[in-house]
Structures are given as structure tokens and as C-alpha cells.
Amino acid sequence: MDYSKTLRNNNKIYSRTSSQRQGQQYSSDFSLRFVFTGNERYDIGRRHLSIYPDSFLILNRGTQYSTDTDSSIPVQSFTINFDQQFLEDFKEYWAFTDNRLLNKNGSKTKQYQEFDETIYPFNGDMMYNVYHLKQYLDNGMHDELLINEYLHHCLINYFSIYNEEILKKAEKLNFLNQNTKIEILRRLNLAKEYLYSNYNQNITLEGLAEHSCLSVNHLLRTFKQAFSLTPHQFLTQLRLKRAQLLLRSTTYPINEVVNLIGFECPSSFIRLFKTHYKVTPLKYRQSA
């Protein structure tokens, strides 16, 4: 369903199916990107990320960007734009409430005024929040309180995910000074959104490293403390994941799922599916 809802603060959402490119844009807010059917691309600067129903990305304000799609089928999005103001009394919020996001002396910083532009998992608590939201303006409800209470738990949402993914794991890396330590987590990140937009590619640990600005042996050594998995895993993982989405959406032949997810070998595919999730991949589509 299509709309476009701007509340009395200024916080807008965005629903579109599309199939089309869109041009250079800026995004006048914080944003979260969602989308819930296909996938879509988008190029900020020389980086291309790819979101899917299992992922998210966030832009800042000001961020300029253009996105295309690369979908069989129509992509649909779902955007939050924040305002300015009720994302700074968030800010206030959370430094009063969570010193994860303090320096240690338990003073205010201003090094959270940017976030990390990546990719990040959508599951759990975001998930459930935004698809309740979702739902709620799609059955043309219009309470703005209830919308409100929703925004604010993406937020709180958000939050969480980039302790998570960026405090947390840049707090892994074995390295003594923490400029350090973020500059390395950025250039992994390069790798994992590669990982996440070329899964299906035949990727190799020379061109990964390379994209991340990293040698390979810098590479596999990091991104085995960062993400507890090495290039490898998190790449097999990843394509089980969109094989279950492909099963779960589409009708595809298990062998063509095999060969839209990048696995050369159908056998070895299910294989190690069954192994994941413990059940094969034909009983998986049948109970989903």
C-alpha cells in the first residue's frame, strides 16, 4: 500500500511499491530504510548496499544517495523520516538512560550525532515494532500518539542494534587505541555490506580485502574477532538466510533458489540447510 504521513512533528513515513530507479536525492532527516518485499539498492557515493527484508540501512541527514532496484518482483519500501528536533530530545532520553552510548565519565559527547551508515539485521524488537506500525497505518488508523509511541521504540530499537553492531564489535577488535579500533570496524563493515550486496557472486578473499581497504590477513583475522564468524561463514550464512527468504516468497524450483543464492552444488545446499535449521529445504517452504 502507498502513502506518505507527515505528523505535526515533522516525523514522516513513507510506504511505496516501486520498480523504477530514482535519481540523486538528500535525505533531509535521519532516516531508517526498510523493505519488506525484493530488494533494493542503494548508491551513496562509490559504495552500493543492498537491502532486504531481513536488513535495514540508515542514512543521515544530508546524506546524498540514489537507489535502484534488482527485483523480479515490485520492491516495497517503508521509510521513517525523524525530524530534527524529536530525534535530539530522543538523544537526550537515552544519554539520561543508557550509559552505553556515554564515554566513560558518564558525561554527554557529541560523537553520536552521525551514525554508521551500514547495513543492520532487521529481527527481533525492530522487527516486531515496525511491522506493527506498518500495519496499524495500513488499516488507515491515524492516532498520532500511538504513531509517536511507535517511533520512539524504533528509536530505542535502533539504538540497541548499534551497540550491538558497532560498539560491541569494535570493542572485539584487539587493538589498544579506540580511533583504531572504529577506523577498522568502518573498512570491516566495507566487507560485510559487500558480503550482503554480492552474496550471490563468486566472491573471492582478494577482492573482499580490497574493498575493505585491509589485507587478506588482516581481514581474516578481524573479521573473525568482530563478527565471530570468518568471510566464509558469514557468506554461507548469509545465503541461507536468503534462501529462506526466497522460499518462503517464492515458488521457485529448489534448484533455482540454489543458483539465485550463489551455491553451486544443490546437494551441498541442502546439506548444510538441514544442518542450520534443522529441517530440509522442501519441508521448510511446506511449513512456512
Contents of the next structure:
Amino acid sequence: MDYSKTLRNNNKIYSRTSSQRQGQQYSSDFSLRFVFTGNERYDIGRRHLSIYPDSFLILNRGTQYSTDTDSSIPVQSFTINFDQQFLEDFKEYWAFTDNRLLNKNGSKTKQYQEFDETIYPFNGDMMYNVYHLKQYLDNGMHDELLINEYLHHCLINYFSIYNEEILKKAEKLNFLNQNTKIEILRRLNLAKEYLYSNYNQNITLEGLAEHSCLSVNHLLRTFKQAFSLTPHQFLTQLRLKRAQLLLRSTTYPINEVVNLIGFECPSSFIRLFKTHYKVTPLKYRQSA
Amino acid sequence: MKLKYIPVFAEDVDAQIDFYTQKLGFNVISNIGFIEGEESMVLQANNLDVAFVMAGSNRDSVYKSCIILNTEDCLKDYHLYKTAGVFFYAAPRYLPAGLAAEFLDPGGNRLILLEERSYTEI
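Swap state to the form predicted in complex with its partner chain from the form predicted alone:
All chains and molecules follow, beginning with the one already shown.
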């Protein structure tokens, strides 16, 4: 369903279905970007990021980007743009409710000035709230107070995801200097978003290391520290998750799914899928 | 066997019934002799299987209850009730079981709107 809504406080919500859209340069507000079917590619400078229904992207205010879709199925995209004032008010609210920050020191709120523009997993509370919001809007309802309540909760969810994915993971890195931790994690996120966006390609460790501006050894060591998985394990899990999505939402034969997610051999895929989810891909599809 | 009635403590039965019918959308469906010498009102909402029984205050046998109502969309119902004038004593918060919002009725019973969420990925 297509609509765009601008609320009185200047928060904006866009829902679009499109098959082809060519890249025009946009400058964003602080925004959360989702897709519900298909995938959408964002080009930010030299980075190419693809989001799928299991992940979402955030953009800071003022980031130049262009989007493109090359998916064979229509892409259902959903964007929430936050008004600057709404975001500032929220940050104040968050700093007051988050006792952990207050206990440490007041200047900690500075870390919420700019967010890492990268791909985050789309699940848990964020997913429930965005689905409810979308369902509410799809039904043609328009109560701004309630919509803002949803948006407020999306921010709560995003801040806790940010806490979980960025601050806690940076803590896990084995460096003394806080700034080093943050910088390394930023690079690791480059590696992670590369995996998210190119999961169906043949990815080499060297290529991944180059993309994240780390040496191969450094990448392997720090990736494992932060995410408790090696890049290869991470990639395999991601592929299996996306295979699940394809099995659930399409009627492609298993062989085709195997190709689409970047596995070479169907039998090794089936074996992996079975050890991971205790069910074969075909049975999974039948039960879904 | 099934769960049929939940006794709800009422200090002022009329105020309590007004609250449940006007703000929460319950209907009075019948009377029941739940306590000796007193008629209690039975209230039910359309989408609930369980009925609430309003029980007067001057009986030792009646305690304040804590009732958990299950909802599909906690924020939506929270907003709906809030605009109807229900006072929530805290904003909706996240529990390991999902999202919950709590309020009190005029008799001091605690009601929780709970939207259960599954956080385990299959």
C-alpha cells in the first residue's frame, strides 16, 4: 500500500511499493528504513548497502544517499523520518530514564549525537512495533497521538538495539582505549554490513578485510571478540536465515533457493539446515 | 472445567460499574448471588470468555485482584483507554514476556494489559 504521511510535528512516514526506482540523490533526516518484501539497495558514498526484511538501516540527518531496487518481486519499503526536535526531546527523556547512564556520568549522552549508519537486525520489539504501526496505517487510521506513541516506542527500541549492538559489542573488544574500541567496531560493522549486503556472492576473507580497512588477522580476531562468531559462521547463519525467508515466502524450488543464498551445493545446504533447525528445508516449508 | 468468573473488589459498586462499562467497554450481563444477602453484577466484554463479578467492600472474603488482560497491540489499547480517561500509572514497559501497561480501577484493583511477544527466533 502506498502512502506518505506528514504529522503535525513533522515526523514523516512513507510506505511504497515499487519494482524499479532509479537513483536520485537525497539528503535524509534521521530515519529508519525497512523493507517487508524484496530488497532495496542504498548507495551512500562508496558503500552499497542492501536491506532485506530481516534487517533495517538507519541514516543520520544530512546523509546523501540514493536508492535502487533490483529485486524480481515488488519491493515494499517503509520509512520513518524523525523530526529533529522529536529526536532531541526523546534523547532528553532517554537520558533521564536510563539510570545506568545517570549513575556513570552525565556526559554519556554525547554518544547519542551521531549513530552508526549501518544495518541492524530487525527483530524483537522493534519488529512488533513497526508491524503494528504499519498495520494501523494500512487500515487507513490516522490518530496522530497514537502514531507518535508508536514512533516514540520505535526510538526506545532503536536506542536499546544501539546499546546492544554498538555499545555492548564495543565493550567486548580487547583494547584499552575507548576510542580504539569504537573505531574498530565501526570497521567491524563495515564488514558486517558487507556480509548482509553481499551474502549471496562469493565472499573472500581478503575482500572482506579490505572492505573493512583491517588486516585479515585483525579482522578474524576482533570479529570473533565482538560478535562471538567468526565471519564465516556469521555468513552461514545469515544465509540460513535468508533461506528460511525464501522458503516461507516464495515457491522457488530448493535448488533455486540454494543458488539464491549463495550456497554451491544443495546437499551440504540441506545438511546444514537440518543440523541448525532440526528440520529439513522441505519440511520447514510445508509447516510454514 | 473452565475459568468463568473473576471477582473484582469494589469500594463503590456504581462507580466501579461506570468505569468498566464506559471506559473499558464491558457490559452488565446478569446478576449473581455470589455473596450471601447481596446481589453482585456480572460484567463481560465482547472478546473475553471470562466474566467479572463486582463484589462489595464490606466482606472479608473479597480481596483486591490483579488481572492480566491479553491484547494484540498493547500500544493501541493503551492509547484507546488513555483517551477514554483511564489513568495509567506508568508508561508501557518491556518485560521478558512482552509489552505491558498497568492501570488501577476505582476500587484499587490492578489491571495489566499484556501483549505477549516471542523473542526466540525460529
